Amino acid sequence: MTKITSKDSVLDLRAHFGFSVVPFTREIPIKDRWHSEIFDQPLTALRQTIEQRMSGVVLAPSGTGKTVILRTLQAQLPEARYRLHYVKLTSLSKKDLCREIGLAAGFDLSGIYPVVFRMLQQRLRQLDEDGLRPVLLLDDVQDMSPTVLTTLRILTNFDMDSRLVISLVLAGDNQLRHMLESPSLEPIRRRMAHIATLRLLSRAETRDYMQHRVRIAGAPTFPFDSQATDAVFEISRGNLRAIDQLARKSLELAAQKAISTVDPSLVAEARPYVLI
């Protein structure tokens, strides 16, 4: 198996194919994101949900672009009206969750949980009266304890549920769907005005996505033949993260071998280097 060295392969890759930046990395500016109905439609619906002072959910398999959706949502909502805060969850306590919501509202809270909770309710009410909308983007919510998640119901219950003072976007995989379908979380589920879902790419969409990533990386030509893009789709099954990893490793191997166009054999050779 050919050994790939990181620094040399990056330099060879850019020089060999004429890229201005390394393609297929996760470091992609929002302005350069791939525009497709499978992303633009959920994004528009979530933005409209927040603009209507409500909350929503993003359900997506791992590696299908939900974090990009959240980043784009954050970039599109004007700072003059919204206070957005992104949290990638592992295991938050009730107190930690309240602090994160406080940060979304623009202030830091400290103290024991009951004190933090009461302070947060007061601050959220004041922020609402000032015309500012805190928005909390919670990623990987399937890892949150259901007990902690129920705290969101209490925090969104103002004046007997007559005031919506914070918008939530809960993002996660299908485990989150199962969590929200449980009877104990029905009050949370009923507060979600829209559920957006992302899916794996089709064969044609995989090729379009690869062409876009090559174009924004500055290459003068598309360095994959049609059978290579088919191979990337067959192996990745349309998972964005897997497409990126497999395509980049294929290009690195081609650069090492001084090959100008990636064919299916290079994609197959790159397969052991990526976790799919």
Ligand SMILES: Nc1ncnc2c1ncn2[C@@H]1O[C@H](COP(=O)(O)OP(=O)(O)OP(=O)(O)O)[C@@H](O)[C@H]1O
The other form holds:
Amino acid sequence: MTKITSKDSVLDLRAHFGFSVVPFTREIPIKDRWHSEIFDQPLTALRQTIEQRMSGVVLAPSGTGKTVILRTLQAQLPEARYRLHYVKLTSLSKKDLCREIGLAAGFDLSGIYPVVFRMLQQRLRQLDEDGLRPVLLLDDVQDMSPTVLTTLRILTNFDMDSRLVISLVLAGDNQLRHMLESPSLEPIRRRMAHIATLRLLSRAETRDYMQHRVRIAGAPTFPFDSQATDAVFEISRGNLRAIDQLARKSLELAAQKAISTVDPSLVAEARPYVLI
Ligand SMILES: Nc1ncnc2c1ncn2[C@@H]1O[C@H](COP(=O)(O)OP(=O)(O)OP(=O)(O)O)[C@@H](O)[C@H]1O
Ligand SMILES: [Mg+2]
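Same protein, different state: after the form predicted alone, show the form predicted in complex with the ligand.
Then the entire complex follows, led off by the chain already shown.
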């Protein structure tokens, strides 16, 4: 018997359904993202927050679109006015954080922590005078230590709150919500002018999302019957990452069995392969 490798199954999947690229992948080009009021409203609010020189936070469970929101903001804000920097490093030290903020501002700073911190303050002031706005997009903030997070507070109010020299957009799950509720991080919480949340998809939105992902992958027809999309919704409960994993695995199984339309039994068969 020939062993089917994951490379083979990707090829099978594409050839079988006529996709030009593999659908339901984790990374999605921002230009191909799915437009929905779920994201449009928080995106507009966060963009306006930054335009008003303030900071915001996105709080939502895992797999609901936080990283895509940060990436979209990065793509939407004009380079002529903003210095944007996306960071997803969970084990940042205080010095690392200052260096990342420095990179957001366009400077590569080195030295010991107090030196880096002071240099950063000076550079941020200068940038502010030049009319350029650094924006730091910090992802998975729940994994950062609270001590490091307090550095943000010191940096964002070094002129006694009169001038907020950098905008922050923090993203994290429920754990971040708890962290921000703790007394030691209260000053950070107060600095968050907007708190955006993301919700799970409804049944109709799940179908819409799946159709979009199939369309951008170049398939000529939608290969799920309506009961199959219902089954994906029931199992995933409208969580985007769970939808992706379940839909992709169902398609792989269909390709392996030479079936042209995914029905609910294939979705059920895919269920044990997916961590939900
Ligand atoms: N606007 C969108 N358009 C298309 N696909 C999206 C969109 N938002 C999210 N997705 C899909 O959902 C998946 C999960 O989104 P994302 O990685 O942004 O979630 P997250 O909330 O950051 O999760 P985690 O907390 O685990 O980091 C992505 O891999 C992508 O496939
Ligand atoms: Mg993420």
